[in-house]
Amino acid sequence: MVLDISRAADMRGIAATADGLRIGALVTHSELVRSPLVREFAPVLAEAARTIGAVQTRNLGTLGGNLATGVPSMDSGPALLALEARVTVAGPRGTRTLALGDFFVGPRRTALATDELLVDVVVPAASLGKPASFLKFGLRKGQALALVNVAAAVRVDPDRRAFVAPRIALGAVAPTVIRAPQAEAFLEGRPPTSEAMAEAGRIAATEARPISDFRASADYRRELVSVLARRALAAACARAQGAQ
């Protein structure tokens, strides 16, 4: 049997609301990209899935379908994860919610079961403004699979020049999409400085838990992490100051 879902109207919209920035399962890449309430609360959102695939692509993949693939090197789960999103969960048996981080459970799979579908996703109140930067690595321009996708949430404390509830979440690297909380840990209450998010960034490379394959190294892997880790840190830090 098959169910065509693309007419369920309660799985589709971006509305602010009291928990934070609901977006419906099937709102499609390209919406997300053109949203003014998605560019406004959570743009990092929209950068990854700028990246995602072609403009087809973008026109018609959605949210919902690109997690519930549980495919490592999504784009969309690293910038979700850094601003700690939710996932709401529909069935027989009633709706759950769970943490985005508990939603993957391994190489494409998920917490859904057989008879579940994913209805929304919700970056929460305490997410939304919060300065973050998602960078991507690929062996070619467009349309690429990820080798390491990294996104990285911050906010900086204006009196103590230090960094407050940083996130750090990783792609491509290990059977799902992850954190890096010994990194995240280390950079909490630092001052933001160069030498800080380089140490944090070689911290996540060794909490990813790349393979290596016919396209990289797991050693390159863990190589992109500390760079492109570092890097978005520093963009996400410079966008935090620079909203101050």
Second form
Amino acid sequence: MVLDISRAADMRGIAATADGLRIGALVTHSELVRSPLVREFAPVLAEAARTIGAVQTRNLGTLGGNLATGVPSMDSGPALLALEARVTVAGPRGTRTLALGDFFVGPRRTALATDELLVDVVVPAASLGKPASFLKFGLRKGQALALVNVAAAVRVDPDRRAFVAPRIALGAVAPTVIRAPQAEAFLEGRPPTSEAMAEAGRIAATEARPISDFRASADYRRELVSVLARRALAAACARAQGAQ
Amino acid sequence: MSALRITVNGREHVLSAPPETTLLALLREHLGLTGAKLGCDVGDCGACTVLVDGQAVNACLMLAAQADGRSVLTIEGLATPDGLHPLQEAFERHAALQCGFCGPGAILSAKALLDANPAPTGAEIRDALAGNLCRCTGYTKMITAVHAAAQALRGAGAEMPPLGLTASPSIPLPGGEKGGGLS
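Here we have the form predicted alone; I need the corresponding form predicted in complex with the partner chain.
Below: every chain and molecule of the assembly, starting with the one above.
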């Protein structure tokens, strides 16, 4: 049996709420790219959505669908993980809220029970407007799966000239999309220098657990993590300092 | 069976089809509209691209039931009795197609782009066509043709936007410019 949920109105729409930015699971990637709310409060999610598939895919494919695949190379996962998003799941036993990191269980496996639906994603108020960047490395520009993708979100304290709450998320280099907590801890409170960001990239590469497959070797993917994490941090940092 | 009411190329159809019928199968097998092609059948090649409520989609990935109540445009609905659409004319003039298998999809992707963005850059055209794979002509002539059609649709004499890196200048054709007189 096929049950089409694409017109379930309460799973659509993007709204600014007291909790943060609520994005219905049925919002398409094209809608994310165009949404004024996303572009203002969580532009990194629009950056990631823009790299998914081609126009045709983005017009039909949804944020909830992308997350619920549990595929480690998904593009919306790292952007949302860097923003510490939460997801709402509903089923016959009621509704529950999970950190997105707990939603991903393994390759193509999520915390969804067979009778549950992913209903929405909430980017928490504390992360709205947090300077961030998403980078993806594929084998070509159009319709490419990520060999590695990285999102970084940082705040920079202008008085102490220090990183505050740096967040780094990695895709396609572990059984699920993951954070790089050791690299984050290294940066916390440190001055935003290019040396510190390069070292954080190297640490993130040691936290990745990539596999070798027909697209790339594990060593190549680790090297990509190091470079992309450094560049994503630098781009997020430049945005943080540009905003001050 | 799913009961469907779908507008295709301006004409409303009331149909019933098994629930697993894709929009592509409905168009090709139930309505005899074979312009949209069955290529990869997994949403990679774009040969089945049609517009649903103005948006380009892969008809192989959409169930017919999901198009219930919506308006579908296929390549058969693009030309009028008076002539080809400017995009079709430009694809012909610039030799943007060889075998033509990808053509209906590529032209409809380009139409969705130009409807939303009448003066796209080369990069925007490449992004709009990224989901339409061509295995014979290549993409350069398609990009040139979309630029030319955009110019024709904006009205003759409009400034041509700078070409993107992979776009080649259009080759003048015998008979001079014929951009005017198109709807």
